[in-house]
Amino acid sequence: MKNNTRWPEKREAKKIAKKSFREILLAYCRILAALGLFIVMVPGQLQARPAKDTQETADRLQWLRDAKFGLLIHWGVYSQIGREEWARDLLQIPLAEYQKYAENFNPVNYNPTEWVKLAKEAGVKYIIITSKHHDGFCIFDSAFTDYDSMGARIKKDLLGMLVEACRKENMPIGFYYSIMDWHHPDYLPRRGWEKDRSAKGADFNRYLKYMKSQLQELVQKYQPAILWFDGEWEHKNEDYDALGIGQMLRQLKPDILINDRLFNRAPGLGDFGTPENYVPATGLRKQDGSLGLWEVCMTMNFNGWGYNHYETEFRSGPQLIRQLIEIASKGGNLLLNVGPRPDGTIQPEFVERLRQIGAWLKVNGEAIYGTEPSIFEKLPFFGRCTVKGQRLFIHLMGWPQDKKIVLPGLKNKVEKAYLLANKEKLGYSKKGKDLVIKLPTEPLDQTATVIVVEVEGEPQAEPYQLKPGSTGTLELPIYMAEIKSQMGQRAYLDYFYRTTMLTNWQNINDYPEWEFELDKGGTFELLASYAYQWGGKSTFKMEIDQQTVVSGESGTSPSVYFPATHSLGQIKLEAGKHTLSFRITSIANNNALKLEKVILKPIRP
């Protein structure tokens, strides 16, 4: 901790603000005593008791599940390095240096008005913000450190007035709160390469207490809709007692909304999941295998959270745009962020891409908000579901030569089907038991154009299944793979000229998967169809079953936008479903091959 004697005047207001903030929190333990809800108290800390009725209520979450789009802030001293938000830990900078840093912070070009402003015209429905990363630094007027905003040059509560301005907007804001702490004499590990700070007579169980502390005051002073916790890995639930935290969190304020992470992601019990940079397959489901709430937190850059000087890489607003539409669709929320720039100001690559979310939402916005996930299992084309009501809303992210879709299984009476940006109609018929829409000459949005269908009750589908065709040959195309990534997912499909790949395959944990099912057995050469990448070629490997069956060097095709078949070899597979998965083992000059989709062409005896 910061000697205090640096700062006399600051010294003095602390001891003010402390007796003020235990003079309200006595006065409103008096309350929760009077409604029959019992506290203990110790110094410096609030002890709850189980609550009577922790159960989760529709209504409490309900809100965050229909808001679907989330704007992530990471900001604070690491701005001024411009190295994202671990560049303490990366560059391996001690924290005599570092505290220099924290000093010197002084954003004065900081309008949180206009990001708030800019955040609305993003379609953005709530806002988390880095109230303390792992650097210990506090971007609020905090009663128990002086490591914080107000003893920094800027010597304002940066926190408080972006709070301030979320309200006047009606703009829900949560707080990040990092359980790890690189600044706390008394938090515990510390990093490997500080030789030169001691561990002796460090005790985590004050650090603790000093947690708990800002918590409580960052609820009763704030009151965030929601506590997002991380840096949870170095520790155990009940080595930070985080199920004794959450019940402090709710009796304080009821229907604050915690993620899974201040829980170690233990299933059941945060209101929310949290995967980074990557859509799961199905959602996350909880333990019944209903779908739970569950939030995407991603970045638009691939170089850390924070400000990095150096990013040059960034994902296109279409890109954004089609990863909203997939999480939707599969019962989720995106929280994208951004990293501020040490003034306070929102870097330009990052404001392009918010605004041109904002534009497609403003137009299609009712086909994000408030919808269920898609009823289909996998859809025929390149294109997603999302649902509300009685309404199917149909997001076609590329444009067929024949101009039809083809909806697989639709139970329902259809009543009528329509663009949604201009209501222009649509005709369509049924075939089986599929409905056929007729598309016009050319989309209304290259992104996504968005088609609705109006049907009769309950919107529902046959169960889906990929099988091969009347000639026994099974297409698995790209935009029918569920594509798989452990974390920061670079792939992605895109339409190009005539067809669908995926591309950006920048990483080897990025790979596609298909699930299929024959009616028979027997023998088929594998064919892959894919476009090479400038600079050479890829290694790869195709599983079956999670077997590897055949593995090969990339060849080459016309351009890397006209894809060639390849043959890779034969393979007998037996009746029954079965699981294929396209993965890269090298990657030459940082992209692999674009794949547009995976043939089993049966060999006749």
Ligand code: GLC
Contents of the next structure:
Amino acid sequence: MKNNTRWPEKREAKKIAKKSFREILLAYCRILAALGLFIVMVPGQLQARPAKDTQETADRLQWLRDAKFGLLIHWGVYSQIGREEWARDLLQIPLAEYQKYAENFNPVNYNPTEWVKLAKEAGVKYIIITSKHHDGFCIFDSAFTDYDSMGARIKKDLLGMLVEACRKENMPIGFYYSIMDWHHPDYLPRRGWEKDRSAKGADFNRYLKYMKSQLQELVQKYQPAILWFDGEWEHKNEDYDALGIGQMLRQLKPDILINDRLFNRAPGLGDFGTPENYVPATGLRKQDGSLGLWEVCMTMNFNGWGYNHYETEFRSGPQLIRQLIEIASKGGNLLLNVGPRPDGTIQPEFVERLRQIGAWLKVNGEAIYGTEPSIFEKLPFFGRCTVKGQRLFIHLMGWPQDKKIVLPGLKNKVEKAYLLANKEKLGYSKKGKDLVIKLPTEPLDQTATVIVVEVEGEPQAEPYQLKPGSTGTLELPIYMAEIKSQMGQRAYLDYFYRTTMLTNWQNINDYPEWEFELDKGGTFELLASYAYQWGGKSTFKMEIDQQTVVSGESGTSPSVYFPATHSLGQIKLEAGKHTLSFRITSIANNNALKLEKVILKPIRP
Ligand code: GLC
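Given the form predicted alone, corresponding form predicted together with the named molecule:
Then the entire complex follows, led off by the chain already shown.
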């Protein structure tokens, strides 16, 4: 494994690593003595110290909280296969055969300065790159293995080059590191299909030593801002000494940030949560209910994180911009992924989308970076809110027919309202507890036009509850639903000329849910308004308070874009709070209906 005779510089590096470890240890002892900290030594390791929620932790996290938008880069020898980063496992490529990719890796067009330039153009505020993915190949110069970019044809420290380019541009950089390692002889378990690799003689503790040495090496050598772990799920925290590793990293670099996956996402241990390819309906909450720091990692394409030569499906630029807004309005970050090609260039589909986001951020970045989540529980139009000091930013994604929007229950006195992009002043008036803002006839930006509302004092809004209108009819528009989802979210909201619908509904786990309140009970007719996707019938059901109340079948709407209302049955409901969810039960032709709203209409006896 460690063939140090082939690379004498590796031996040298190892010596340096050992030496610097001693120095670090000494420095650490000095710091401890100076700070008068008491850390109980237990044999072989230091006592665990989880990230505590102190002022110090809050300050440490602030830059990441403010950054809002990061770039994730999945790049390694798998990129040559062009079937995403799991290629070796998905295609069951024996280790000996995969070796040729490790040896031949030769990204001659790799220009890290260009990457950083692109990131800056996109408006990205930090970069995370795969230092080592599940396949075990390291894109940095590691003293502890030859399975690295120094041992490949390129013979360059690819990671080091990017670090340098980032430093020049003041771009914080962090490293993805996979705990799972399909190459190291001591990592267990083997892949299920790997009949040619016996586990005999493998010693997981030896692997742990290797992993810790590499992590220490990465931190000492490159001083990353973040360590972003993954591939933890095959083991429990105790198996790989997660707490010990966290402790080691925080001692080596006290301001380092560590994601939750080092700790198998156990609450309270990582610095931030990492929902993958979905936006949590209400943001990620801590155990006490307060908002935690979280970052949605998301791909632009749908099949994989590493380069996929055969990919045909991409989220659009506008969709990604709206995702960023949605995430910011809930207090999170978007970590958007690219998988560069094997030669080191980034495919045009990614570049184009990054530039589209950058162009929008150039005009509207003020409404994203450094903002706080929305003060409104719900907005009665297709839009989202972010907040900075005494300014509210309303990101309007559809343009209401009546050219006005209502901010429900805004408690503050308003000083002015204007469009962010051109500072054009907007008229407004108070109507009861609500603020009504008049809009120009056309949006400035179809994707999202930002309206600034400057208020007196700290922005505050009354709690909001969806209730029937004066006629007793309750409307549940899709933009007021929480879209519940899990990894692999496909459905999203989109504006179709005059209305907003949930579209691209091809994952059964995505569904909208509304909470509403009835002042009095009664019998209601249940209706749903949707447009139907050609090509087959999808089935659905509606649940109220977790009980299925109706089921239905799509297929009668006259247009794919223009919704029609369908009566689905009657239900009896008591006064009080209820939740209603609309779930797809089967999807025809890879696309269910487009849902506009659900309506509960009282039936008079
Ligand atoms: C998953 C995948 C991995 C990818 C990661 C990004 O864990 O296994 O390939 O790197 O998601 O979050």
